[in-house]
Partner chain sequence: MFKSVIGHSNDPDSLMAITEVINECTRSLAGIKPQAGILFTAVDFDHSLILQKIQDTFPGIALIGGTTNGEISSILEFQQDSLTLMLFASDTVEIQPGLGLNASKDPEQAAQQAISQAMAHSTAQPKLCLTFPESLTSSGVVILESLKRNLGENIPIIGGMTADDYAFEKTYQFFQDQVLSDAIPVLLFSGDLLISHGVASGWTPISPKSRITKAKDNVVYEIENQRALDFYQQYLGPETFAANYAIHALAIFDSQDRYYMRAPNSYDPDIGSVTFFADIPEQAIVQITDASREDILKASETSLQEAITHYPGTNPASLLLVSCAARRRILGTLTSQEYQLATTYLPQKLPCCGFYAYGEIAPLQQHSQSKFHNKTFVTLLLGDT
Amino acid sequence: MGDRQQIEEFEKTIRILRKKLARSEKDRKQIESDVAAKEALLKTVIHKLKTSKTTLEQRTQDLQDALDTMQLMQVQLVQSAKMSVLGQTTAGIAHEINNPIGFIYSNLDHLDEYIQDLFKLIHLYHHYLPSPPTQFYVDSEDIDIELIEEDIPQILQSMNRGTQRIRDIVLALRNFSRLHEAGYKAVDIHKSIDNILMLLQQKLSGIEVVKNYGELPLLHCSAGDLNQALINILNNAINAIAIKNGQTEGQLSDPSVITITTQYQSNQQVVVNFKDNGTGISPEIIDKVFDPFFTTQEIGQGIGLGLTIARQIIVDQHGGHIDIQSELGRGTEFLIRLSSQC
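Where the form is predicted alone, what structure does this chain have on its own?
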């Protein structure tokens, strides 16, 4: 009986263990099912997160693109408004100045002839009337006829040079505005630069301009817009030199210089280089100089659109390139490359 009872106890224990094993297997399968469900849920959540991240990144990029587009449109609107006002103003000023100056200039030669005739007449009077009345000597004591005869031609020459100078400035204004030329034209870029230098002559006072012009073909471009880009870059160089001069309070070891170099390369590219020895640009901000509304000048001195507009005209409008190299305290160099058939 003892052995049988033990066998029954073993069988009972085995049945209990089998039931526990069955429950454990059921629990295991349930746990595996729960884990699989949680894994599936986790994968779904991760996928949704990735999708949301991608969507968010796309929306962020879309917003950035929209912001860039709006800024570019703003720059273009400002540029168009400035060029329109500038063009109308310069054309109007040129027209108003040209008429009276043309009248003066065209009459200087006649005035010179008449004065020479009067001097001849005076000499004839002296020759044929060597002994004029006493009153003549009284009235002529305060008149130095010899000095007048010597000085008047010099005065007329000075007036002639002055009116010619004004006519050159008027022509430079008209060439700069180029309102009468629509679309793209064949342009002598050296002439454009010279016109701009003439217009900036007052700001260039105390600055030596060195021109190293190479042989260039005519450049097919929008003349008025390209003039705007070039004058903005030159203004930037002038301002950099002015700031440096102000910081050093006139104690400069080297004279202020802007060097303009042009050359024509074998790949049909026109290269224009503007180099100044102004303040230079620090490495931390050099990548920002073409950004809209970025400026290092004091409030009221500039709105930070000059170089942005220059880049938009050269790169976006004409398909060219503009690179910048600078060393803080030593100066800045702008390198412009344009296809001669742009």
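Could you output the structure for the form predicted in complex with its partner chain, given that the previous block was the form predicted alone?
Partners and other molecules have been left off, which leaves just the chain.
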């Protein structure tokens, strides 16, 4: 490379370096401002996102509240529909059955009297006509008069018991439907429970019901609603026992028991405790049993509203408490606490 060329090269390099120096100064300033702007941008975005997050959370909460209200309304709707249908039908049925049973019941005593008179008459015939015509023996050969005389009082007695039971059931039905109309009033919880047990008699067959009733004051409450809550809880206990018996069929197992314990506590709280030795509830789902439409029953069997309604009545309507304790495979206990002032 010639000297001249080399000098030109140097000159070019110097020109380029000068330019680069100016450029780097410009760039440095630009970078500083870029960084500052970026910082500002991120700060504002973070701030905005925080605010929008708060509004979002607020909106989610509002939505959740709206959903809760809606579900509750739905539950109440189902409940009131259920109750009004049940109330109407039970009242109707009770009325229809009551009259014919009345005829039967009131005539049973007369029937007893007449039959006894008839036997008296037969004895008199025997006494005064000891040798009847031959044809009488032929015709009366098949009739064991002694056996009939022995049986009839028993038949009458069982008819009496049967009609008595029908009358009791009808009475319970009427109480039940009338209570529902009644609104708030002073209620004897024990009577309510007995009424319910009477209604559920059929389903309770094979289950021993142990009652440990304490001394309770009358409770001022919405009787029909409370009945509904107790029925739902008892129904679940019966179902759980039935399911367990279905599972353990043929195996040797404990006899089925539902224990109902009531107690009046010094803090003026009435405690009602339903304990069953049915399937029990697994810990994974125990938190969900009060959720609307939560059910482990097969489709068509349960709708999953029983406990939702029970809780709504006991907790929301009467300011009480409802707690569950359960052990899978052993049984479940529902603890209800109501203030006697409720």
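Numbering follows the first chain given and starts at 1. What you see is a predicted model, and the numbers here were worked out from it, not measured in a lab. What we label the rigid core is the largest C-alpha set whose atoms superpose within 1.5 Å from one form to the other.
Taking the rigid core as fixed, one finds a CA shift for Leu63 smaller than 2 Å between the two forms.
For Arg28, the Cα shift between the two forms is 10.3 Å when the rigid core is held fixed in the overlay.
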